[in-house]
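The chain below stands alone and is given in structure tokens; this is the form predicted on its own.
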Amino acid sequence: MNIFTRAEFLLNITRSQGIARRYFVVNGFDGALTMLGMILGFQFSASTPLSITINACLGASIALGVSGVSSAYISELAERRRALLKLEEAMLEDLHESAHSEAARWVPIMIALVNGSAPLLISLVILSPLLLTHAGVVLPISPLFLAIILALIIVFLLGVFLGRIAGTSWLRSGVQTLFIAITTSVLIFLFTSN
């Protein structure tokens, strides 16, 4: 059994195939919107120099990353183990040496992975534009308003994702998501310009 099969399984056994999917959509959304709002905080501002854009960005993807790892590892393994302990309980038997056990010990590091890697990557892609920009490549338009296009298409697609999960209108459902991240910029713009 390879890797991923293996891993596949041990999620099938723990049926977490859901819990993962929640982790990728709610994190990469964050991860989206906390862009969205950085570069639209650094666009509404007085001139700032790309490189300082660019290290306030990765910083927090980098943060959103950590955090996305550490939270759903730490609360995740205490469910794991939560569910093990009743599973023996049930059974009356030690299953130290079981698949249970060894899903208890690998799913919260695939699940955590998942929950840490959605928001840096998508932050990543979105922050593109400016990493391109700062490597000396000339972009046809500004580097923040193609971050700024990015991060919308990004909330979109991933509403798009959650309406073809629930088996309903995926364009509703991008629509939707696209609503709440126009409906931030909104809110960014009043609260940031002067």
The other form holds:
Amino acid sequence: MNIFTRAEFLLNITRSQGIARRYFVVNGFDGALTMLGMILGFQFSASTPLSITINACLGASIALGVSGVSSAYISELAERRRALLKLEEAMLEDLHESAHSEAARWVPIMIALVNGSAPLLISLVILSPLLLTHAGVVLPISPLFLAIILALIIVFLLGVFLGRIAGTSWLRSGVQTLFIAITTSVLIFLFTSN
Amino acid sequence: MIAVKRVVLDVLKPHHPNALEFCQALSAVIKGSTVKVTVIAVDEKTESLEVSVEATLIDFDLLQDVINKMGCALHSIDEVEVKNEPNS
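How about the form predicted in complex with the partner chain, since we already have the form predicted on its own?
Let us now look at the entire complex, which starts with that chain.
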């Protein structure tokens, strides 16, 4: 059994695929909206050097990633241990050598990685125009404006993904999440552009 | 050589892995085996199974190891069929 089949098996016996999927969307959405908020904040502020914008956004992305990994690991470890204990009580058996015990150790790590990597990777994608400009690549439009467009596209795609999971209209779901991002942008504009 | 040809076991299993996955895991470790799993009773967290394994040669320790690794408990051996085969 290769590592991916094994990981799939462990997620399957603990019925954790749904949890990983949910964490990916929830924390990915957090990452996208945080980056959108920060970039809009810089956009509406007086001219800030690109390196400061990048450092602030990268700092927030790393914090989101670390927070995602640690919070999911701690909470999932507690949940998996509790589930294993309940199962051992029901089975009247020590399941130490079983796949369930292995799952109690590995599933929290897998879920933590999904939870931490989603906001980090999404943030890096949104920041890519800023990083490219910083590296000397000339973009046709302002990197901050391009990053805002990327953030809105990613938020829309997360909505589409949710719609496909729920089996409802992907377009409606995508527009709903996009509406949330636009409302956030309007609120940021109202509170910061004075 | 005394070869175990058939065993019928009483096994307690958590709901996951399901009966099909459990059956496939048992069959995968015994060459040329036919495994039949019957769910006798379903509880809140567990299922009682009647597991019948038939093969030319059953390695019982291996079978028990897989049962334990899948998080199941072997309650009893209800039927056994062995054959004394002359060494070839």
